[in-house]
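Single chain ahead, written as structure tokens, the form predicted alone.
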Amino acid sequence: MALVGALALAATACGGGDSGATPAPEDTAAAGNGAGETTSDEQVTLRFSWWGSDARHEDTQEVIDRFEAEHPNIKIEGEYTGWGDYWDRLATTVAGGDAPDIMQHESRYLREYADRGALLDLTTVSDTLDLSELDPLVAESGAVDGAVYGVPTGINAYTLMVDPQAFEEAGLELPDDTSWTWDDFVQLAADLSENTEGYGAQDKGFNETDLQIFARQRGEDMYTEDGQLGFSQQTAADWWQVGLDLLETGGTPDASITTEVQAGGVDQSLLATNRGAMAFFWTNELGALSETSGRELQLLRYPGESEHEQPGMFFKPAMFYAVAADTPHPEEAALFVDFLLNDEQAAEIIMTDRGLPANTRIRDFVLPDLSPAEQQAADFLAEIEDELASPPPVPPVGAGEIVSIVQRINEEVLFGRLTPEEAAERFLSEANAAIG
């Protein structure tokens, strides 16, 4: 609710990211119309805000340096933080009329910021920002009510990551991921725990995307097109029951260890620390996890993809580039986004850090230079592309609160304070309140 209040303030606030004082006449003109405007030679300072790892920060600064070398009249000031702090910080700056000119965004929050008038409709800068080479599977993922508020940086899929070495040490074969069921997954996790010194799987209940895939397999979804919850209470209860089955059969660690692992983030995950054989992650995390674990991890399809009505997995925009509605320099901001999205100079640095490039020409450009892990992720996405059901709708206003609700209730289930049925009832109540 704090975000809603902050954005309400932002909708009426003036501001933008230019660090200068009184706008020059050219600034005033640039802030006006958008479509058909062109950049000028005036000195412009823009702020670009993103979240990510130290490696992403360093790479993004190198991209900025290359852009500034081509456009010496445009200075880009980078602002970055981790995911945990990013959204509070962005809400505060937007509310204060001091939004960054360009910002990294995420599907959970895109509609919320768009509906509050905080984001620029990018169709108004179409003379500068070329979106013609975007993968059709995600090309419209940043559209809200006919306007385009976000440009997808790349594509991802949430899927299962496994450690073949752990399977070998347990004397077990990798599953046939084209036909395995959720019951198979629970049994395999238990068998792995029994036959190794580690755990079969990491608990999966802290990310609502797992529930979304589970629901989509049953012909439901996380949200409907009109912004309501799209799954039944029984589906949510069944989903939490799978997590409880994993815990009770020893396939996942006890509740205390699981919460500690969850708090440690990706670098302290069971896979990263060689303490587990299976965990669910985004495909673009394969490279970092392989490097941290020192092992050649492998991607598999979700359990249950052929068990019910349809596959549940989907391509998701890894993240978006967006521009502040009140930036004094929409054309220059669009020029920088165009560089990030379409220029090979940027691509050879970013590679797949923000997902497999959404620009298909750029994707082809980076493919020959991918690391083995990145190449595996790219091959995996290509392999499942024709199997996927239709992409999910853009999440409604309030969707950013869902992840914290899921995480809190999941802990209650793991510690035995809620049954799956009670968890499902509470989740639907709180989630409905969050999205209105």
The other form holds:
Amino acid sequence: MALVGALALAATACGGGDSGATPAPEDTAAAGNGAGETTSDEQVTLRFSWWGSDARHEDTQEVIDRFEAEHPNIKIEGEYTGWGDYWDRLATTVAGGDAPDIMQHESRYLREYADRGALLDLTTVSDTLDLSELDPLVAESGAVDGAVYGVPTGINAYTLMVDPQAFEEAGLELPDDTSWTWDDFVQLAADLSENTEGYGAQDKGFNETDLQIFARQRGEDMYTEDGQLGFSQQTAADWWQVGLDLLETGGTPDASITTEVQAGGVDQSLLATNRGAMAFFWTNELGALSETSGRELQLLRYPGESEHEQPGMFFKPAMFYAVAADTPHPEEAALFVDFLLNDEQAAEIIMTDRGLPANTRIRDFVLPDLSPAEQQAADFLAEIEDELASPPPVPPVGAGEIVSIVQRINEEVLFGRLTPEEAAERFLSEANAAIG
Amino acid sequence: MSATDAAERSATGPATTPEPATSAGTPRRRRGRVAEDRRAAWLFLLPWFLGLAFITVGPILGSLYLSFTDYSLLTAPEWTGLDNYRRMLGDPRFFTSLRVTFTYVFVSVPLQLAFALLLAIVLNRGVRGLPIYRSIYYLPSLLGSSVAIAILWRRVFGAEGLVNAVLALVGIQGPGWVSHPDWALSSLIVLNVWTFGSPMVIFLAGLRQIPGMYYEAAQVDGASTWQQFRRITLPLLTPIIFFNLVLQLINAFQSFTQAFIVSGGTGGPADSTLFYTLYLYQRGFGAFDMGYASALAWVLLMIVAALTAINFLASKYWVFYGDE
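Counterpart to the form predicted alone, namely the form predicted in complex with the partner chain:
What follows is the whole complex; the chain from before opens it.
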């Protein structure tokens, strides 16, 4: 098993001290300092902005402290908010010419910023920032037209989480997730609702990633390489039909409750409050959900993975580190990103909070110390890795808006104001306008 | 004039002001003092003027310019003339937001004012412990647009909330008041009506101004309570009603927080609470469409200005000022 190797690697890394066992990155940095070419000893202050929970804020601050201890001439000021406010704030500061030097980014927005010249092409600082250890599955995910604007922090997959205890109460077996179809899923949700006090499943129509996987199973995708919509109207209509079937067979709660559950976020989800048996989430949310629900939740493959042309699930870069195009200190900023990405001192604090580390060496380093839930997520990702079809292209400019369009139209469908066909037509026209 | 100069003068100012009142002083001295006071006044007002210029007027003019551009926040604005305004005509969500906002304003403001007036009259009857009641009824006005109340609203009026729990006791299954598109706006209207405190306090003050002898005279003539209200209270209160109407109308058009929090910023469910300001916010900060958002803001300004103008014109026909 790979675990043993990882353990051995971890042991040598810890024993070898800070820069001894870990190769390239820090050595280059040190050399740079000495030569005075890339980075100087000049006192430099950089700003790093991220979104996240309180736990992430604390952890990130500790990573910053460790970095500063190693580079006394660089001071990092942290700026953080929750996800909701983050993009308003970032857009405003960037527009005001006051962009943070280093920013946490996301694939829906990366292109928006890159295309408008707000981000630094990281190939220009490749002497300082080592990208060679990235998992090939996501290594290219921050690349736009030959330049690299974002470094993936970690890997995520959108998938189904189930509560085995609810299945037990209902007297139902967990499904065989390698072969089940969408019809099986709808049927199972209805059966669960009937035989438990809670609901079979949480509505899945509020995240466009669900549509994306549905489309990929049919050999389509959310977007094409050249930034157009990549799915047919029929696919979107079929997708909403599944949502409607779930509602009408009682597999999901009625539209009002669904809307409220949705507004409550992860913490108020049916899984978290023990009121539902199945829901779709990102794998890195398993830890938080297991904790809130107090149950040992389990990850399953998407329904329909073997039903059509190809499996639809994919590895997504959980988030990115990016550097502002107009930072006065690109080398120092790159040095910090390198620390976040490649240094075990940072990794042992961040663990899998920013996804399963995209740096494969760091991944092996953190694996032995994961909590059971994190461990399960890591194992699950490893298990499905070989099944996946090619990764989806970087979303086009305007992709950040697609989420809210999907949510709005989904509500119209659930409340019976649009048929799935009308919804698909409306979605295509609004989505085209948003990314056009 | 230096700042210390002014400070000194203003510091000595109050101490010497009683003097002219008693000795009156010569005209020339008085003129000099007036000029001096005026300078001091300007100086004290200067921060406010600077604030007005840079924080209010500047950005307002800036947004007027931006409304004629395509501006994504990240790149420089690009002049597109009237494009943004033309785009509105073909934007269904723009019209949705107008419909939602007008419904909200024209239902909630009259209800709120009627409610405020009713309570003001009741309280004006010389209730014991008036200050306590006044404070209690005023409280929602302070809290009404706060995040906490919007969240509370969700708890109380949610599909599985307090209201439906009570309804369930009598065998009625209520809808999700905040989460069903047919009801969500109504629950926000109720929220706005609930914040009747500030117009109520103003009504109370207005009622206190009406001389008691009018009522005494009317009672002598045998007027009923309703006739007293209809013939004395209401006419004499029209300036106050007018003032409250103008104020609350403008306030209601600018409502944002309630819808933002209750719907989680989406204006949902299914756009049923898409207030104009919320849509503007979504375009500007959600879709990086600041040019269009600026144009939306200016259209809102025009609408509110037009309605206020109509209000003032119409006031000639129903507002009664005692000295006319």
